[in-house]
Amino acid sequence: MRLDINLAYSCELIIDNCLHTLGSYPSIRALAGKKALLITDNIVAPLYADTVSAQLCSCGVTVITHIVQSGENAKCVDNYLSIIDTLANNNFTREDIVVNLGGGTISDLGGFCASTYKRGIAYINIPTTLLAQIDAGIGGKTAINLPQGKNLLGVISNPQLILCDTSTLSTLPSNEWSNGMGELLKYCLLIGKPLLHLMSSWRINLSNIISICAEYKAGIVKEDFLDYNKRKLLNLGHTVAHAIERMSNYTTPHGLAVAQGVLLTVKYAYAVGKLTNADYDSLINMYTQLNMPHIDHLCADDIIDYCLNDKKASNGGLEIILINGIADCYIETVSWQQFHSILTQTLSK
């Protein structure tokens, strides 16, 4: 007997100044009579938690707030179990919902809690950082970190709704802008001209830039939700980035680490003759103009040690994303020896 089972992974994405009007959206009004666990951090909570809570309450939703300390280290087993306790102690059912308010750390942590509690309850992402609005809040990848590596405990589970309010970016500190720009560099390489021509005046084009990145990621996720094929391209720069984050005990933010991983990818493509001088110079100039810091004293051996538990590693090596040129990226499986050679070539430049 053969059965064809078609799975639908639907999610609504709204990019608008919507934080103060959440209660007007049909998908929010439909939550009337349910409980919502609002998960946020100590930086975002004083800014937006009361607004979101009031909007939910106006629709007849009972809101309970759970606040964690900001930063990547919030994605830990202790916080996961604490949130699960909060859900269980307040008798959350599978009809209730989790609302994640904050950056990528919160969508990762809260999404994983929602996706594993009672085998999964619905959740909503309200990303408030540039990095989360263009990437981390979209696509349903949820995870927490283990001592052995980043995002080693996780599931892919779509949020019911993603609400991106670009006005929340007005409260971002400068380091969070740099963090988002690091991830934006990745999208410049993936998307090419439609995004690159906006980058010289990115401040006045910010809404368009966020929309282009979000739509690009949403399209790839729709095509390869479970991350077996094309979605892997979104890992551009991330293998080295995750190693850098762990080496610094997560004091190096994710976006800045991604920027370094992307930079090394660009340098390698140029070294092997796959990037023209003009494209190479334009990418390096953009890296400089966005004030991306260079991370010094990186060692190929150390990076490989931290990559051994990477999700993309196999017994013989690991999958990395390389480029033939702008908007021409591809997935390559390399041996550890090849990866060491790539790192050695690029770290010395």
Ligand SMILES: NC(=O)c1ccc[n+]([C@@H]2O[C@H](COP(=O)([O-])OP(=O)(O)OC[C@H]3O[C@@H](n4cnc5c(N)ncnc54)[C@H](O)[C@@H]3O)[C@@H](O)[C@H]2O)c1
Contents of the next structure:
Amino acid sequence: MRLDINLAYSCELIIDNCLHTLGSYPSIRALAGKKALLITDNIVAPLYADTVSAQLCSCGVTVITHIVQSGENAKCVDNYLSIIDTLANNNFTREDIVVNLGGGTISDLGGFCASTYKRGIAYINIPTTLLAQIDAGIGGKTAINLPQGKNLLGVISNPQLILCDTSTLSTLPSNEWSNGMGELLKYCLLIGKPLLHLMSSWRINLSNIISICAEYKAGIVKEDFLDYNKRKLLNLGHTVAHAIERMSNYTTPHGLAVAQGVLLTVKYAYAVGKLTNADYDSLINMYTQLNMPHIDHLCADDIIDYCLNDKKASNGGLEIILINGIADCYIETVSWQQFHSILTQTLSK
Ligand SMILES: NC(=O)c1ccc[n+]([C@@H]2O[C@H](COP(=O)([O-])OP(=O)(O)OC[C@H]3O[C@@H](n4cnc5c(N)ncnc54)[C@H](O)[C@@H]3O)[C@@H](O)[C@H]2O)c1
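The block above covers the form predicted alone; next, return the form predicted in complex with the ligand.
Full assembly next; the chain just shown is listed first.
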């Protein structure tokens, strides 16, 4: 007997000024009579939790709010267990829902709680940082960190709905803008011209930039939801980024760490003759204009030490993303020795 088991991972993404009108969306109205656990952090809660809660209540949803301390350390086992306690103590069933309101730490943490509680209940992401609206809130990768490494405990499980309200970005502090810009640089290399053009325009249209990144990521996720193939390209710069984050005990935010990982990839490509002078100069200019961190303080041996536990690592080496040029990235498996040589060659430039 042979059966084809087709799995559908459908998910609705709305990019609009939707926070104050959430209750008018059919997929929110359909939650009438259910319970929602609104997960957010102590910075986002006073800004947006009341609005979201009121909108859900107006649709007949019973809202319980769980607030964690903001920052990367929110993605810890203690918070995970405490949220699971809240779900269980309030008798959440598989009909109920989790709503993640905040940056990527909240969607990673809340998504993981929702996806593992009772073997998985539905969740909604309402990303409120640039980084989360272009990347973290989309694609269903959820995880928490362990002392041994970042995102070591997680699952891939799509949110039911993603609501991006770009007006929430008006309250972002400048360092969080830079953080988002770091991840945006990754998309510049992956997507190339259409995004670079928007970035170079004198008046940046944020909604268009978010839409173009979201659409690109959604397209890749649709093709390779479980991350066996093309989706790995989204890890551009991430092996080094995760090492930098851990080395700094998470005081270097994710986006700025990604910017450094991507810069290393750009410098390596240039060093081995894969990037034209013009492309290299325009990328380096963009880094300077956006005030992105340099990489000359990094040390190859330290990076390797922190990469040993990377998800993309195996005993023989690890998978990294390299580039042949702008919008031409590829996956390469390298030995630890080769990786060391790539790092030393590039860091000495
Ligand atoms: N799952 C994925 O696909 C994926 C992709 C990229 C990154 N990530 C993860 O995302 C996390 C980083 O996300 P992040 O950069 O959004 O960090 P974050 O969630 O820590 O948010 C950054 C800071 O901004 C504050 N904040 C959020 N929204 C705000 C708003 N509208 N106004 C004012 N302050 C606001 C938060 O309280 C926090 O202090 C990392 O853990 C990273 O690993 C996940």
